[in-house]
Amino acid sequence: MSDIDCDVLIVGSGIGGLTAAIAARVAGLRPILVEKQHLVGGSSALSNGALWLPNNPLMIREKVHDSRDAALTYLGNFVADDDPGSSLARRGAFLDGVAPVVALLEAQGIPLQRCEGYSDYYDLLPGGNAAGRAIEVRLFDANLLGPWRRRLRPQSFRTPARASESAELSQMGASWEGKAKTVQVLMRALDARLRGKALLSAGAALQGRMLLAALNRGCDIRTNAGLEELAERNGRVTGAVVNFDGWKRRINAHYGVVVAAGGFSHNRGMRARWQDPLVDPQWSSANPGDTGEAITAMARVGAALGWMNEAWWVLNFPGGGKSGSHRIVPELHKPHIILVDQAGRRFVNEAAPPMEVGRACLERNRKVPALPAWAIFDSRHRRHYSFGSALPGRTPRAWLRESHLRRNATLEGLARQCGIDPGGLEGTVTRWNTMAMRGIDEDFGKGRSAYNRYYGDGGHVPNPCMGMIAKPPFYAAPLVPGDVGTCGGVLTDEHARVRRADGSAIEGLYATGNCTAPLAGPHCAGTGQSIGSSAVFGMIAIRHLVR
């Protein structure tokens, strides 16, 4: 087994591994990159692209109101000061980060653009923020990565639309501005092909820039080459066994090894350990990669874990053969819509964040079934916003067909379809039309923040999350709570080391991403904080190894 060195191993090609990268070759290092998979760009990829950085530069340069403190104060709203995955240190260092990374980022030509109005999730806590502090990148053109093109992973839909015109793009049957947001969304698609563009946005784009930047940087990127074992020296990480492709071989690292290789969704024997045993694998829409071996690794040599019972939930409709299964966010947000349990009843705000929703049902389903819950809709829903992949107005005849979609033209037959208590779905609706009419809802507060708004029906009063459910035929659609990736791994500190359970660093060792426990615990505090925090303490760590 030769030996190959170098002044810094990277193990997973997520935003955190490749700004990692990119940080190291600005601090004049020879990194080297390794990737388990074929394709470079991890969860990272098929996300929204959206990076959650607090106070950063271009709110500044809009005159968008925001500081440090309320960052802190919004932040300390989901975790203890003293929590062992999120110390007030390591969120301070976070937020210190935010103005580097946006600068490593726009020194490589990557352009930045703010997502206006993506709510912070929980906008009306203390510290929170209505205009967003969200930001993403503007679209790619994939083919400026040349042969590497080939070897990026594709995003996980097809429409060139970016986070920040989801919304918009949600309207297209309910809106004027949907419509025409709808039309330039297309024009652009068009206009891509005409031109011969291979059109990339939302994660792929990042991705794509990055990847790109770290090229034009030299940057050594290794694919199908996946960690096996850290390697150690009185108590220092000194590198690692890595497999390239059946041939292990030992990586040196002379500064230590940055690990920024994603979490274990698709690991069954971690998440029959950690999490809900009636949460599917299956149901995850993570990345084929997210299978755990790094954690393993770290915690062979010491490091302690924090918070591995939790993921990044979304509910799934695994509806419709061909197509797939779908996350359902937006949806949710709209008018004419609920979501209930096998008794009828309503046990969350539909419109709260993907992560609050998903585990509402498995917590609601430890005292009444709710895997899956159902989401109840009527027809005007159906006629005027998307559900998964099916347009406004249509519904394909395959979900019926295969029972993956339900409809009846009375609720007692719906609920009967579904196995729902037809008494308990009659009474919930009855009361939900009641309050749909006043516009507030009583029970859980749908449509009061400005992020239950976001994805809302502007056009639709009082309440643009709020509709009666009232003109059949009816619908019912199981949703189940997937996720975009475990959120649960080692414990690091305020420079990205990671942690033995008495709170020493573990020399050598560094790590950021889904491998860590997350900067505000069980909870996301706004759209892309995985990916924001993942950047930062991957260029965090680089700039602590080689002090």
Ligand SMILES: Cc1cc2nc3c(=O)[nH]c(=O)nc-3n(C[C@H](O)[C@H](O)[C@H](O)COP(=O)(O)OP(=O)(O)OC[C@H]3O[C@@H](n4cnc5c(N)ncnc54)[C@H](O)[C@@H]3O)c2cc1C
Second form
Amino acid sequence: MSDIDCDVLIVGSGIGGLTAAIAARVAGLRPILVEKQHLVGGSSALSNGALWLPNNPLMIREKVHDSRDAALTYLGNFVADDDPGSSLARRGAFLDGVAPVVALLEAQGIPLQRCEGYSDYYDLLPGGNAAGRAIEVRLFDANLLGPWRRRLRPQSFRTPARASESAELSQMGASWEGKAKTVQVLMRALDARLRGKALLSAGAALQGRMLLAALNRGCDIRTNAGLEELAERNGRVTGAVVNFDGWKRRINAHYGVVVAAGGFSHNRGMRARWQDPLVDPQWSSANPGDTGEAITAMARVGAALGWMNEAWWVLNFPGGGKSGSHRIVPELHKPHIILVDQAGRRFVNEAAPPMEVGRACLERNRKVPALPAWAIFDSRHRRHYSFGSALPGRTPRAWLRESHLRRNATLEGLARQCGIDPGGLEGTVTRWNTMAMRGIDEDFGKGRSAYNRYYGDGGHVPNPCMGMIAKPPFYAAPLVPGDVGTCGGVLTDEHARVRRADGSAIEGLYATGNCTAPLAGPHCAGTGQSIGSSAVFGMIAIRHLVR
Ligand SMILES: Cc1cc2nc3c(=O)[nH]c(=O)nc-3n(C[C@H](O)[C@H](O)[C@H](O)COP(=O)(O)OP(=O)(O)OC[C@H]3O[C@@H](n4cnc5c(N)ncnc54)[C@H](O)[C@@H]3O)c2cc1C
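Previous: the form predicted alone; requested now: the form predicted together with the named molecule:
Now the full complex is given, and it begins with the chain already shown.
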């Protein structure tokens, strides 16, 4: 086995890995970034590309009110001060890393903008911010990557739409603003095609820009190169054994190793060991490299683990056929739709953050069958709003023919078709309709928060998230708790150092992103939390290792 030498070995080419690579070059180091797949970008490239960065410089420039204290208070809603995965010091370090990470990206020429109005997920909690703390990159022409263009993980959807445009796009069948935004995005796509641009948005634009910046900085990026084992000497991590397409080589890392290798969504064994046995890894939308062996490698050198039972849950509609499965989020915020268990009862605010709704399904299922849970909606929902890939008013016949989506003239008939208790469903819908007329959800508060309303129908009164389910035909879609990645992993401290169970740091070993225990415990504080914190701790790791 021959050796390669570098200053720092970075494992994984998601947002955490690429941020660390750029930070390392800026610090004058010689990093090697290894990515086990042939494509660069990780789940980060498939995502909406938003970075949740409280009190960020863009907010300050635009005079949007926020503060470090408010953000710290906000994060404190989700985890105890002594949460081993997210100590107070770690949360503070994250907030202190926000301005430097924005400066780092901007110094590479990466243009950033705010996701205006994309509220924190829990804006009503102390410290919450309804104006939105997330930022995103501008669109990116992948041609700028030259030969590396083909090695960037492709975008998960076709249209070049930014995260901050998703709410307006979800209104394409309901408002003139939604229609205008749709036309704008289509024109943008057409214009790009005519000009020969390979226009990317969201996570693909983020990762395309990060990759370009890393290449411009002279980063050594090696694909088809997977970490197998960490190398240790006297309790210090000194490098790793990396498998280059079947050829193992030892990489010696003078300063240390930064692991940014994502979670374990597609690892059946780890899922079965740590998570609800009913969760099928096939429901995950994470990139195929999300297989967890880097977490295992860190555990082998003594890393303690936390929140391994958790994932970034999001409900999935297994549409089947060519259309595949669909993450269902804005659909549930709209009027004329509820989510019920198989007894026909609601059990959660449908417009709550996706992670909470997904977990609620799993928890409900322990008492009442709720796998699948059923989205129940009427013809007005179908006419005005998209559902998965089905545009407003256009329901794929195959979905109905193959019973992926059920349709019936009566609620009772619909319930029988789905195996839902008809009496339970009738009772729930009657109560829902009474509450919808007044616009107040006395049971779960749907439509109360700015985040609920962000994806609601602004033109619908009195509550943009509540409308009667009364106009036949009625529809039912089975939804299961999928995810966009697991979020449990090694415990890290405020310097991104990996910790042992006794709290001590493993010298030379750093980690960030989905292979670490998350910043807000089993909650997601706002869109882009995982991406924002992975970037910040990728940078912090490098700063600490060269200190
Ligand atoms: C469809 C989709 C939508 C999403 N939407 C959102 C959203 O709206 N908001 C949000 O906050 N998050 C979202 N996410 C989640 C978010 O993208 C991830 O949580 C985040 O990007 C993880 O970043 P990371 O730095 O941990 O690395 P990742 O992007 O997970 O990349 C890790 C990389 O490491 C590589 N790797 C793994 N093991 C090894 C090894 N042994 N050796 C070498 N390389 C290895 C993998 O192949 C992968 O390329 C979404 C994800 C998906 C898939």
